[in-house]
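For reference, the chain that follows is the form predicted on its own, supplied as structure tokens.
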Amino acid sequence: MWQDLQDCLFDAPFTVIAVAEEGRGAEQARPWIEQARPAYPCLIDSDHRVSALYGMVNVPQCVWIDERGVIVRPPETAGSTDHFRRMDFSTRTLAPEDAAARLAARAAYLDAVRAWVRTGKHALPGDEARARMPVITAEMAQADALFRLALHLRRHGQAAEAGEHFAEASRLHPDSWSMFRDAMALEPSGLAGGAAFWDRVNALGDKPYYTPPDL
């Protein structure tokens, strides 16, 4: 998807940068980068500082930065739905009229991406994206110091005290699913994707997992 991107817009002062949100380190991320062999910059931050900084709390969300470095679109989802909490559990896949919405959400947005990046197109006027940027509460802004603080201790073998502060952290900021997935993969089980998060998910009700992004 994001290398497409980069492809079709290779004639453009326009570069993909994406980051992995790895708690478990480089290396569990290295793989994926590798396989995908991407022509654009791939950072890993285990540490979440990213999300941090920027407000994100779930993956994949998109940040357009210009070239003057001004941020003219804040953090918000990158061509993903919700369809896929529909999905047919025994076969692991989308009825095909999902399968098809899901496909079209994704090209839109990369659309898009496309016209700001050629026309302008989308770009936000700056009081306009400042009154977009996500609001850092007090409450999130200890969340991410527990975060952190957690993910010290499970790097240190201090697993029962990580688990402490990584369930702290989620309900500080229930509505960061980065952290909540991350801490799920650092279990023993290592099940991002188990029953806890479709628990979770379930219990979201009308509220959306993907929040559709408002071009």
Second form
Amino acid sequence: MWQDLQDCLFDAPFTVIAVAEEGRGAEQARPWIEQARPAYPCLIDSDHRVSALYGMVNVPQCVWIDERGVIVRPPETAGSTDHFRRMDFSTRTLAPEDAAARLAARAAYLDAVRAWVRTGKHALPGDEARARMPVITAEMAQADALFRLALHLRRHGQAAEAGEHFAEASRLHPDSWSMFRDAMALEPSGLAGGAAFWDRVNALGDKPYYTPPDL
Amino acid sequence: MATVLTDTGTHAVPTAGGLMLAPEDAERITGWTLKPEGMCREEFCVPVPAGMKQGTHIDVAAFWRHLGNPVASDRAGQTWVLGTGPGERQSALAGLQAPEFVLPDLAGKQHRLSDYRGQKVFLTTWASW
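What's the form predicted together with the partner chain like, now that we've got the form predicted on its own?
Time for the whole complex; same chain goes first.
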């Protein structure tokens, strides 16, 4: 969906930069990128470095950065919604009203990005941007170190020990879905969407999986 | 020989047990230089407690923790991660300047965030999983 954004803003000083948080490496992302054939940079982040640097906890999340390299919107959900939690699991489809609401939320977010690029609307003043910035705790920093260690060990044939460090990273940083999901064994579909994922989603109760952006 | 992962890359270093490194190796991977007054980076020096030195070598893992930074290692003590502590990371975000990174695309070409200065950037993450 980001290509539409790039296409309609082709005449503006603007770019999407899409970063694939792929702990198993570039080949996992390759089929998706080659199919989408994006005109914007699509980068491979096999250590989840961008998530760590910006305090991101899920995908897709985004940050808006102005022409001076200043963050004008801290990490927030990029157009996704929680409607998937109510899907019909036998058919893996959404109720029509949920499907419509999901599309509307995505369209509203893309409209907001376009408005920002054209007029500057939705860029936050510095104090507000600062107030919305994620708080990095000592536990999160330790989790990032353990997660990076685990990714390295998994890539080097030490999956069993990697699993222990993944688990400790998720324990220290329970809000990070990216750590939890990249650590999971993949389903045949390639998704980290097995029972452990749904148990964790259901345990959220009233809390969102994708926190709606406050535009 | 140990593998040390830092924010600047992956380093192979000889150790004298644990992450006990010769000063020149410690400097190469951390940017901190051992001087008579302590470990120094530019004009700033941190005294090194006696227990962190063994002969000419320095316990870089202990020093890194002493700075308030995270350290992780595998059970064999062969692979180490020296991370960046919460204070430094929070200050960087509070400054609002987008943290710099360099990452490859599928073709292996490296892209630096600051290469895109002068444009508005919509930085977004995704994953196949």
